[in-house]
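In the form predicted alone, a lone chain appears below as structure tokens.
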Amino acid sequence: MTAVKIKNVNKIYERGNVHAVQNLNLDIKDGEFVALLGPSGCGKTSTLRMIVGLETISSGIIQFDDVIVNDLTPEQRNVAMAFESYALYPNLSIAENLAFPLEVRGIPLEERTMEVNRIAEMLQISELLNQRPGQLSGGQQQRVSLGRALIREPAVFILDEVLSHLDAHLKFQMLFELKKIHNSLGKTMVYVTHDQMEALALADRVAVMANAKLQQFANRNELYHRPVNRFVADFIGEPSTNFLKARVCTIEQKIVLEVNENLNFYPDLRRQELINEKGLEEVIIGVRPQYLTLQDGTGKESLTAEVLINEYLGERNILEVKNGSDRFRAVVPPECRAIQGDMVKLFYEPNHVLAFDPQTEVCLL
């Protein structure tokens, strides 16, 4: 296994002169499955491919253990790769696709059949050794694309948007597929996507990325309930978190945040320290859809608002809903037969309604 240490890594695009990953720093364990994670543009394409080698770094180091792999070749540093497109040679069978990695070691033959059954079975591809790419779905493909990363037996796998061109049943196969690859195997793997829902469902931690800068590299219970800033709280969870614009007023020696005169939140003991440390005269409020119920309990708050839509989903409804002009949605039961107009009673817990600091838009935590 191999550990993978980026330290205050840049790459800047002289063509243009774009800084696409600026000061990166992160510290990825001994077999842990790590994503990059982050909307189109925001730097981990080229964080990955500076991982590979595939592209020179401009500052900063990175490690394979205790070895800087700055200036070795991709094969030097001995990393596998799968990426969004299946890159399969058309003219060979899968088996032989499987092989050719071990081929161009010089592994023998009885070696490199054993092997490609092996990662064959173990990807459910075993029947479709003798066809060819052009014969196999898109499905199938990427299966094979990944067996010839994974026969490599790499230091390092590398995961390139591999589930991106799959439909949603596959794609939910392959997910737990993915998973259970890599708790048999126990490597280190790299995984890039712009999907938050398979970067949670795989990862052990996920690196948030957006505007060339990591913004948060935590476990997926962290993400969802200590997001460290506004774009974390929006990009992690869907339905994505309501955000409203409140005013800070003191009733009883508590802090109450107002959106209007009808609409107030009540945050947690924590948080009202922290908004009077700061001395905020307003704040964003954060609350999650699944975090808005019509279940009751001890120690909620609850308040009114007008139903816009009843969206049914199956396993849960999805209420819009509004009071004065301030619009956020609810998840409750599919149960639930509100419609347009009318009012319903909504329960929340004060440590799930998070605060940001309007100027910096970071969270209180």
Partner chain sequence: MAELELQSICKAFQHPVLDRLSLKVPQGEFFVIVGPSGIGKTTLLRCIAGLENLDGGKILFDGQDVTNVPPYQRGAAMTFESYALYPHKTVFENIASPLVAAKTEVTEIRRRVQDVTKLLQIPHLLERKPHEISGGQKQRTALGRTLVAKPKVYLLDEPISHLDAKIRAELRIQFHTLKELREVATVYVTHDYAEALSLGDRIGVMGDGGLVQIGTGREVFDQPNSLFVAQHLGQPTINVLDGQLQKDNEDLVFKSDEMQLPVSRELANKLKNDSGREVKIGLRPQFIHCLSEWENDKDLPVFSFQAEVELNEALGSYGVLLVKAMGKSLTVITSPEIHYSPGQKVELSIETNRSLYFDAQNGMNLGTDLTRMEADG
Contents of the next structure:
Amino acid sequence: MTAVKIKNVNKIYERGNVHAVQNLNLDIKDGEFVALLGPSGCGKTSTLRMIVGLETISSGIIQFDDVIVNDLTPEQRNVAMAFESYALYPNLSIAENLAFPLEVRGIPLEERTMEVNRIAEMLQISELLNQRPGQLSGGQQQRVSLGRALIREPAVFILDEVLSHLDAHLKFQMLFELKKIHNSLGKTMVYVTHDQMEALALADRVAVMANAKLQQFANRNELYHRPVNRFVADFIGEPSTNFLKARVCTIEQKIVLEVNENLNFYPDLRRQELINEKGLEEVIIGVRPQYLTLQDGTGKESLTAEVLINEYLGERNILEVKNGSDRFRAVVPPECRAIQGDMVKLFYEPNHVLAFDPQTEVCLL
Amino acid sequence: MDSATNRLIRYLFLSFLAIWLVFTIFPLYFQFITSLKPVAEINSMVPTFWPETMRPENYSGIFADPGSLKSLIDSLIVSIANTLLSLFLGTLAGYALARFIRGFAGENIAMWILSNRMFPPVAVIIPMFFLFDATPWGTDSYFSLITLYLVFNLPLATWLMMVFFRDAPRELEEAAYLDGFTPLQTFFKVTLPLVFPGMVSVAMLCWIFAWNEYLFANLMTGTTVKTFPVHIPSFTSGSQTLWNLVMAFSMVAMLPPVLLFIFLRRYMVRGLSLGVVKG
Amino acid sequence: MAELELQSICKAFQHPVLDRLSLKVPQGEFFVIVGPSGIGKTTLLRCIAGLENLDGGKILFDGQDVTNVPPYQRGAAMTFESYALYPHKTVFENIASPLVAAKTEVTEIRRRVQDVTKLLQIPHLLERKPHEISGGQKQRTALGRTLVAKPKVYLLDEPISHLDAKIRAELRIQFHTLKELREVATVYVTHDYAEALSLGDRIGVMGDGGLVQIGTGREVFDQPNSLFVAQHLGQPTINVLDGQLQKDNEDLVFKSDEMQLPVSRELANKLKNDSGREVKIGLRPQFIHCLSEWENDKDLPVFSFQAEVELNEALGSYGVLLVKAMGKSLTVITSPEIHYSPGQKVELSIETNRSLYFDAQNGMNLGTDLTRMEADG
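Right, the form predicted alone is done, so what does the form predicted in complex with the partner chain look like?
Now the complete complex, all chains and molecules, led by this one.
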């Protein structure tokens, strides 16, 4: 049971003079499941390697509970890690693979066998124990790799893109299994991924990173409804948020965001105030495609748009629409049969209209 | 591990490297200084590590014998011809083995070809002599040396080229077929550029073998054709070996391979790691 | 004119991969083949391209038998899953390659490559080498190489599956808008059902040996002809329960332990003599609702019951609920905004008209030849 504190941590690679992680502060609670999320090159892998102890820390400190671990080896930190590539020993059986970390520590055979059986049962791989890694499917290998990390009873458990090359069905299944494992173990887990869906599904809190900096560290609802900046709003959610440039107008003392002469957005009171306070003449509007719906409701505003593409995806459709020269998307039910050229009326709730400062791209909250 | 132990290991490692460096460079160094000494200094009981009297004339001295220049030219002719032939035949054979003969059969044929390289050459030296003696060109000819060296270089060239061709993604060739290139065009436009660094390495290996070979050259040739390793023992005066001339000649003989290596190195280092398909 | 026809083609490696597969793709059709990995989708494309020899059957382009024509004379263009760009050539040279092979004039080559790169929004990359560009750009280059050739048939092998979700969505739109692809016959292979539904004029779901079902996106998703198709399309995967058809008074019901679902009238008519038959039922997660967040405003027939929450995950735009009820595990789609904690009791409703019935032995859909209720009721 360990809390991980990262304080003002920097990572500078002298070769090439790359500042890979800048002034990172993260407070991971005991037993929390945290995801490090970001596009490639955002610094998440460097961060992970510093937590594990595979990479030196250029400045700042990393604490496990009250112990500063900067100069400790991965072993001394008691961190376990599972890899994207499984990294199983092909010449050992599954049981031997699982027992390996214990064998290294000189734990007697009997105890090892007991532990292996316990872990195998938990991960439902008991019947595979005598096979070799080559005989297993991708999902099974990934489970073994998780098991090998779990068997050491680590203080902190680190998962590096462990699901990224499983196919969609299996990935979905493994998401639930991982979550169950975490629920039953209650261990501190750090999950690194570039896939926002995985991060949101698994983690209690997600640390979104970009350009070597932490952008936002929050739970799913915060990230979804109150993204701190345009990057987060864009990166979180699928299909990604619609961004439209708009002029700030005042009509009957209400602030209206004019995208073009036929398309206005009506933000809620709170945002009207914020735009007023900042004295902005232009903003960037952000609206999630999920919040542009075909269904009217109380307090909803509406707009019309011309359908460009109605993309049928089985459980839902994505409408690619335009109004004037502005293009955006809406998620609608699969029953929608609109075709190219049709006009549709889309409804939204004013509080789902996000506004960003066009200079700083910071969200007005 | 604390940092003090780390540093100690680092220093130990560095000193080991330093010793190894001296060990490998010293013979070259000694060859160089010997080539600049007079004979008397070489024969003195206490060896000197820098010439007390400089004799750069050693270098012009070796070419006083017209045979010296001729032997270098002979060596060049044999090495270049052999390298080009090995490369040409090895590339074609390697491609065929890599692409057209699959599975168990392919492995076996390739292994069998390579195994030619594994028996001791001395075992066939006498039969080879009689074999070449029976040809219209005789033993003492360019033809005999060039073809004889093929026996040793071609299996290696074939094997290595096969490995390089196997590493070159087949999908690129298939993409070229679909672009409309015939198999022959595809081979020259797509496949060869991919294995080019490998070809350079193979060429270097073949060249070095043919350039330095002594045993067969000494037995088979010596009059019409005389390569430089065979020429070296002729630097004697009476019963005395003129070590300074031997070393000076060796220095000169080292130049072609060294220059070639410097020139071709960047192609070799680039290797096959062009990040070929995915990324 | 360009039309592709496959006449019962066969191909086997150690075991049969394609077993008498027949297919006709008319000019202008975008045909998508979807199926699990390793089922032989790529082999099928390679056969059409001429990279594999057939063990039997015929391939026709425009009615002409090309079965024995080598790939470089066949006139099919193909993108590879790995892109297969020539690493030693620039983007320009890569795209120009088919034109060079056809000995096109230099000025003509330049013009056509420029047209294609403008269309694909990569004109600024022409001088770069493949290792200097991103995955999405590589994909566009590979696509450019196929488009520039003006082939008789386009073959696209998992062109976007290795890219990030965002670029995938972008490129899907690109495929929708490229008119070039609609001028000839196109066969597109993917393992991603959403991609298939989005792009395909028609879709072929591939199983062992061949195409299990061919139809429009809505047909294969709403009326799968077999359990295999139903399980392959949709995420989370469809819930499948084993049970039995039974008579309950005059009505036919599906019974599985304590669960009892009424069978829709059309299906009941068809199966009225099948009481006692073993069946599997397929329930899509989005047709099971949490009563607390769903209003049955269209008065759809439902079966309601109580369940216990096992796990709840909020994904981006929807939540997934794993529940246990009546001894069964079910997956349910919920709103991502509401959190359910493990152990909590919830009221669930199943839309009974949306359930799919399959034969327990051969997995065939028992209702496919019925006119099913239109999705929008």
